[in-house]
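Take a look at this one chain, the form predicted on its own, written out in structure tokens.
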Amino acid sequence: MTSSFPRVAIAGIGVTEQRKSLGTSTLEACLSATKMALADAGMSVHDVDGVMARWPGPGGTVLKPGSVDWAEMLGIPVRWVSDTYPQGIPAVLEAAAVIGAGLCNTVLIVGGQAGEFSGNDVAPYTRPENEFVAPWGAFTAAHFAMIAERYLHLYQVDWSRFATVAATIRNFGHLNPDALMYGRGPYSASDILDSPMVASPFRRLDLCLANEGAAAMIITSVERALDSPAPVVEVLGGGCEWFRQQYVGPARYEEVGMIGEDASRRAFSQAGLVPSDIDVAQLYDVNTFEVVRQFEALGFCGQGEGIDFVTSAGLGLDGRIPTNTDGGLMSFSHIGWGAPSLRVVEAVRQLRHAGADRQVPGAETAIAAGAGAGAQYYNVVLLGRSRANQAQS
């Protein structure tokens, strides 16, 4: 693997318990994830000099995200903060850039949610007071459903074929003791198709979870990461695309159906890889259709060919491209602002060869992605098990 990207690694990961209700605050959950990630990296909070983390309160700024408030909370001076998109893949890529530029040495990325839900209400972030949402009663699943229905019409695809995708990912969660849906399966395609309709073509089991928890990552140089106890996982390349602000204007397939194509092309070029080099995928499975669409945008197959590709390749451990091996957003967890980081965390676990019963044998490269067509932006990162591990041993 030859990469033109800065020599940066994900040295530490931390994920709290994932539950429907944690009985704690977002701040407490994020602090717990931070402590876990620092311990995983073999570092203390005093090694951190950069922060990307939405401030949940109490106290601090009323202007979100407010990453700098974490400096006081953690009791450290920092050399760099960013509130641009302080979570998930965009945060990893920005941290890599600033570390490579020498602006700081080690970055904490943390986010999550707790105490967000009441009764059976939908998650509040699925119905923001935006102009395309508030007047019409739209919500996240409906935005993505518009894209999916247009795709099905254009390419004359039988929706029932998508059910195996959802069943495969949910069965990873069924077998993962840390997943919210552990032990709830196994699922068959018929189970997916028999679940209640929510927003055509999506049924309940086509859609992701909404629950509580937090996730954190520690980003630093490869050289510094070699002092950490876990195998080094390098950031090889990445990219982002932003078509328009999410959930303000309606999503049209003709505009965003292939969003991610440019970002992934740049990411693969930076990393010196092609899609067939990827051993494991951690995609943003906000719904079943979006998983299939991403394989097209990421260059694994042609436009309109996604369901044929995933059917022939296979997404399980015995398939060509095991996908969302922790159970994904559908079955492992979706923790709001922290959810994008979960895809990266599972990719790191796989490349450390620490995936337990869901480990992809010999995984050396991984792709992780966030957002999607309905959100009208996309981000992708390529990760690799560093050759520095062999040199160190």
Second form
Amino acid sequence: MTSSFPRVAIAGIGVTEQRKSLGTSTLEACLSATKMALADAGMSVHDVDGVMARWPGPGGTVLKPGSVDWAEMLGIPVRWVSDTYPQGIPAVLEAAAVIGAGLCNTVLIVGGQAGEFSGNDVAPYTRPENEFVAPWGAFTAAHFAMIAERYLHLYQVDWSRFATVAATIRNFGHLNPDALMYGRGPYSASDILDSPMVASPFRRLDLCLANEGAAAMIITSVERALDSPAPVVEVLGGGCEWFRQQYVGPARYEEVGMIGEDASRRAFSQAGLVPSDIDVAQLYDVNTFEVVRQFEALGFCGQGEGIDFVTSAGLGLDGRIPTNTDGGLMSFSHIGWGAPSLRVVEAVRQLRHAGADRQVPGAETAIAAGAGAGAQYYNVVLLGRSRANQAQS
Amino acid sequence: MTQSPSAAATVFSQPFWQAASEQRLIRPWCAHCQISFFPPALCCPHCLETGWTWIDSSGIGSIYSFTRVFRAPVAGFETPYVVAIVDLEPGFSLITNVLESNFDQVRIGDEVEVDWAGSMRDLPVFRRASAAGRRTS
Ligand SMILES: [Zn+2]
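With the form predicted on its own already on screen, would you show the form predicted together with its partner chain?
The next block holds the full complex; its first chain is the one shown before.
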């Protein structure tokens, strides 16, 4: 089967230091990530003619979202600008679409956060001020918790079995010198189950971080990417689903529990792959439950069978499907609107075989995902180490 | 929970909060579709008609799902507290609180009835029907 998906590649990746507090602005962190991604791609800013980013200010226009302010600051004319919802996978897929349509050639995706919230508060984006949510003390983790509680009620699964998932992902972060939680483990399942309860069934170590940093990617045609120094990583397919605006109406398991199923079916079909072909997964681990749910929605196992699947398959480096090899959102970093790009970046590292100690040997295909059931939207991308690499060498 | 941060009402939700200040729970109702929807919006999401109205809710529902919150997102909430999704009439569900001194007894499927709480404005919250029954007996 010949795929109609555009032949594009992730030619550059750039990730700043990820810290609780960076001591800089969002704009400056994003600029740093941009420069790193361009250098990684072996490109100059003048090669960029598309920008997918949110303008954080200071300065620039009052006409939101102000993505074109990036062109102004970077001193380049552009052929396409967009503020995608959110950064990360929807941006990669939009870049593929516009490059494939010939609307532009090379897209910069950048996002992150710095200097926006203090260390101890819950990040602003996790507590939306909606009139039918905020007054009752609901927040992101609570929405996801109610999805998880409903799932546990329906499938009668023992929650303590989920702790291994958090321990495995956190142990990746424990070994990753760039992770916020580097050296903070190793973790056992009982460490997860002994951590303080936040919103049942989630304990502190079931939940992701909220911190500062930025990430950038350069997307271009496979042909152009062959000029970049690193092995070419191709976008093989993808898909997105938005059921409702996040954190306004109640998120109900029966409505959104399998969100991502449709998107991933389309992605696998475009790529000509099936879940068992995937060598490494970079899922959106906002909490332990979501990792398990995503394996169900992505078609790795049946609905309600997620914990059996991850337990028998194994998510560690020696497992069948190594997952969130940088430590994920739980242990590596979660930078708000920029966080989804981090999952893609780690997938690219693995497919370049640049994963150092955490490299999945011989990884050829990866899946990366963003958002989750509690947020009522989801997105997925399939990536592959390009055959063009061999043709070239 | 006690203190409740206010979030601005919209032109669509003002009647809901006005009724709440009289401790009446009301819901959007589309006569065309014979169903409720929530949150209130310009049009019914089933038929896109803008001519929907507000009618009373029975205030009796059941717990669809819930979570026990031990760490509040902002200052002003007394922990622990229960955040729940309560299903009322078809199409009408609320994110709310279940007030229950014995936390561990809350279950999915429990029947609940509306009560009113909140220090900054009247908020619909819920109590388990069995708990209410015990109080009066
Ligand atoms: Zn209607």
